[in-house]
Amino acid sequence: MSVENRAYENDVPVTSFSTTVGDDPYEEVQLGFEKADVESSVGSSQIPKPYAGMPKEILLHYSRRRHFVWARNILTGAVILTILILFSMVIALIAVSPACQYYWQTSPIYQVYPKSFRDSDNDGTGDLKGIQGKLDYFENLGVTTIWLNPVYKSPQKDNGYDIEDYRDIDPLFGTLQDMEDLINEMHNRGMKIIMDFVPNHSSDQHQWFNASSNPSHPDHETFKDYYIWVNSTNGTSAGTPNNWQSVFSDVETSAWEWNENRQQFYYHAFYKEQPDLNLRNPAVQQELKDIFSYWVDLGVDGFRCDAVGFILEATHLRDNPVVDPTKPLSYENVYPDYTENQMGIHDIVADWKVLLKKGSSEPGVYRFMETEVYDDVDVVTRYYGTEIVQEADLAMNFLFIDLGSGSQWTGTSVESTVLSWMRNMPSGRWPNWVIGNHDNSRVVTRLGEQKAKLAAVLTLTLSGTPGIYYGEEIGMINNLNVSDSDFRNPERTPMQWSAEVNAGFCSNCTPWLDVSDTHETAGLNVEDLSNANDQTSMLNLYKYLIQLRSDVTFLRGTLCMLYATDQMIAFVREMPGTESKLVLINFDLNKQARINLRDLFPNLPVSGSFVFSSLTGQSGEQVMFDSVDAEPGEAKVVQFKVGGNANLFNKQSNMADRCFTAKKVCVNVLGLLEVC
């Protein structure tokens, strides 16, 4: 049987090439080519032109021709070069891209007072299961980072800040397993949990103190120096070592308490049931580090370190200077020169940070630390550390709480407060702002509802991390009907979830503190406010501002404080490559504010787009910068484009000490973030 290749017979005459073998000539042709070299078998003049389905011998014959070899080499080189270019571009993008922000930067930190948040078992006290049952609420609000006040085992003399066991959960709040369940469920949702850490003192019921205070205790030698013990000046309980005062000097006549067993005084900066730990003892420092490690191993994401400024005292025991010798001794009437912010504290805090960094080695894991210190701004900001030695991620900023009542909230006072913090904070560090907490009167009680809304706009649009104290987002106020020995409890009353009995905090129970009737009489509860079709309700205001804050300009942009009078304040958030945001707040509740910003700042464009008002909600109207209005008690946000980066406020020479950023970031022509 004969087979001929006619695939190219119309091109040029060719000598036909055929073979005859058996019944399947195509199979035999293939077999024939496998057995012998093409040219040696049939001669080069008889090799057919390329055709579809040609055997590999013919394919190899043609692939060895010079132009095919060159084509392959060029193509291979182009592919390799392309890969190298792409790889180089990836490296370059990584090199110029800013690091991802941490969870404590991208989310507000929401403070939960566990006793008052949600009671799951109707015993009248909030608990861990109650918090876990409300995680949907946090997600709906836009919050992913939660700070819990103490839930450790405690006699509750100071609502959990007197710790009996640092490694266990108080039965009031549940069990250690409940805590692990909460941590795991939060992590499953991409949320983070911060615990309160109390390094300054323990409870007098702690096993350390039991052993330390009793010379006949079998572990006395181990723990005898875990606390600050001082001899009497005259050998009796009347021989107080010096004039040091407790923070609670209204109920404590001295910071020293006599112990009959040891026949010595022990020091307590707070209640006598909270003896101060001796952090000059290396064994105590190690105990605290071990406690950090214990909770890190359980998955806790960070720590808010309480009363850090108190953790060391001067060893010479001299009297603190008295403010006014004509008045009785009290905490307010002495300068705490020898009892607060002593040399050596920063070394201890830096050691904690080193430990937490070791616990942050896994991808996506970061162990956060913030410090609580009430003092002058230059003292507080030192707890950020230095360029060489890092301490806290956040040194807690209470300046807006210190600002006082509503009448003291003016444009000039607010601007001065912001500038004071930003100018004192070490370069490259991250600011933070709070307007309320568990130790101070609620913001609506201090400022009134309208100014509380302005304060919310302020803290959620400034650069840095805002704090939210539970209930602020629904406008909760102090419950002045609370009859309790602790003067701080009016701002700690149960969270108002609904208009039901006990505000939905619990059912068929007696809450540990009386619930404010505003959950019913004023509709201040989550359920009613969530259902209200009102963009400017307190809850919807918070939801919108938290969402607005997720904009890259608010998260990473430069803050420039533009202008302030007693009536109003104006500041800008800006970033090269994105639209700038102007925030204008009128603190006068009776008078409209009007300003010609173009006269003051010629670099501004003619107009911008109105984004949001605390009085009317969202809008897209045009705003002319030569006549910007703000109604009484109104905060508004205006978006605009500058005419080139040279017109950014942080590029203006007269704004050098009024513009601030942790790291200069911009959006490039590809729409990607890069370090500028």
Contents of the next structure:
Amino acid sequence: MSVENRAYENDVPVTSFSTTVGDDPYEEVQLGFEKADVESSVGSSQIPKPYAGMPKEILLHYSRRRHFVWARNILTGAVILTILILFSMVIALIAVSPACQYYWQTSPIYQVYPKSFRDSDNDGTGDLKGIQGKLDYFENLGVTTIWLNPVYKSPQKDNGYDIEDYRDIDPLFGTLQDMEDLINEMHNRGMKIIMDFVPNHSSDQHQWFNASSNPSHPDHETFKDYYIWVNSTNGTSAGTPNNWQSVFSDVETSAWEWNENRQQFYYHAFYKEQPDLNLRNPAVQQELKDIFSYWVDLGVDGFRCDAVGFILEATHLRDNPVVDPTKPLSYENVYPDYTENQMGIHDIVADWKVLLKKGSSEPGVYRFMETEVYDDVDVVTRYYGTEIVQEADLAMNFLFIDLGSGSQWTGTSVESTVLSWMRNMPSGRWPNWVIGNHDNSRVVTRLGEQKAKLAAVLTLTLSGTPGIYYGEEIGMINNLNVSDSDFRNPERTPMQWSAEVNAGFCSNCTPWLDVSDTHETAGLNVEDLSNANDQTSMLNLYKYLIQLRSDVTFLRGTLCMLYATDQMIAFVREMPGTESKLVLINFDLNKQARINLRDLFPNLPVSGSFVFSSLTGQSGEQVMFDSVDAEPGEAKVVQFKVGGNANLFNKQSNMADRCFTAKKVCVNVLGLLEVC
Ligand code: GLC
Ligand code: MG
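Return the form predicted together with ligand GLC of this protein as a structure block, the form predicted alone having already been given.
Every chain and every other molecule in the complex is listed next, the one we just looked at coming first.
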């Protein structure tokens, strides 16, 4: 029997082999290997053929044969080459992939007015635990980013915008521990929290002001220049330094308040209980940075910087120019040339950005900053900074609030509003749109319900981040039956959760402001609207649009403003590799519109498919572009396949100044996003 056969017959092939080769089989085989390539040296008859479970020695013997060596080298080369190719593909993919979007881009920013959101302890004022108890609501709505109006310790003269302690929570809202719990719970759910930051003024109850205003205070020397102190022009309380006016000039006109202790005036852009901090004092600037760092360390994700245009005043103290000298002085009757948007402010804001960038070094952490400035669009958008020196991530855009009442919302005015923001914003930056907040009449009150729906479609389908002021999503209106202690109270009344007593804001309490009857009389509450089997109820409209907006074309696509008449507006969101989305809004509440879009835009295909209407909800019907209808007060979204990239609107020469994108992105053939 041959060795080979024996090897397979026996279950102990090594033994068979060893008996054949010699007493010390290992030695023999080693020998054989030394001359391995020369098969004759260990005659092939002596070496068994390879078999499953062969010992290392036989394996090594065969593996040294020339054709195995070749095969091995080729294989090794192929593996290395494949690794190299894969590696370069990964590098290439990373290089062409756009950066991930931030939470303040992907989610609308939902503004919670803490006093009015939800009262967990029945003392009549909303609180942090109340907000925490409603986190499911945000998730259900599709919102992950929340901005809280001030919750710092405060005498509440201006509902928290008068801060007594920047490092503590007002007992009205809970404790510092409650705030930490809220931050942690939100982070556990992948949500982000933005705080209000108030750099322009503190409360007159702040310890800095106590020390600053009182020359016999032990810390007076340290704090004496923390505020803006100016001598009287005649040594008495009548010698107001100049004509500067308080923003709340309906309450107190002059922005100067006499202080008996110091025998000087101090400046307050807002209420006299809100003395302006002196940001020309480096110690004050440092204090503010320390406050940022304090909240960053506690995990706060970002800041909405309040009244930033006011943080510096001209030191020469000249009178502001008067608009109409025949009329009494008031905030509206002076040009704030020396009291607002002074150039040095940009250096300060840029400095804050540097600080917040440092606080964003951990993966997945980004400390966002937005600025609140009401002014002309070119002044406001300057707070984005420049390409070289970055300031805010978002300069808050109030143009839709400034647009006025419903009759002023026409296709033409809305289009020029959008164009003016997009053209003024520095290129490559991210837009944002708000239609309401705690300082302005609610959107349904300004525009009426139907136009408010059109405004919602607009802000949620334009490029950029939409803001949602609490209650906007259920169509809340101003409640005029509230105390007039603050002219803005009507838009700050408690959130309407249900048709129950106090709208579910609290169960057994007297809310700090009366709940609007509409929670009962008009069904304006979360519970009823969620149960309503109506795709176009305000709440369902919001939910649907928020979800629609998470489509990549809406999140990242180019915006092209196509067309506007007084009656209507049309714009498109487009991105190579995806279907384009056309948004058509008829602002006329009485007249149907029909247009031949193919006449206007020959690059359009013959038809598209209907996605959604603010009047009739979702549908998949075909829409012929040579005859597109929009019912009175209807907003519709239509999607269509682009017949080749050359047909994209942003490729049409006449659209050059009407198309905008922060970064051009495409979906490639593999279905992956890439910068293009
Ligand atoms: C901002 C706030 C407003 C506040 C003012 C003064 O404009 O939005 O509510 O009264 O600053 O802090
Ligand atoms: Mg100031």
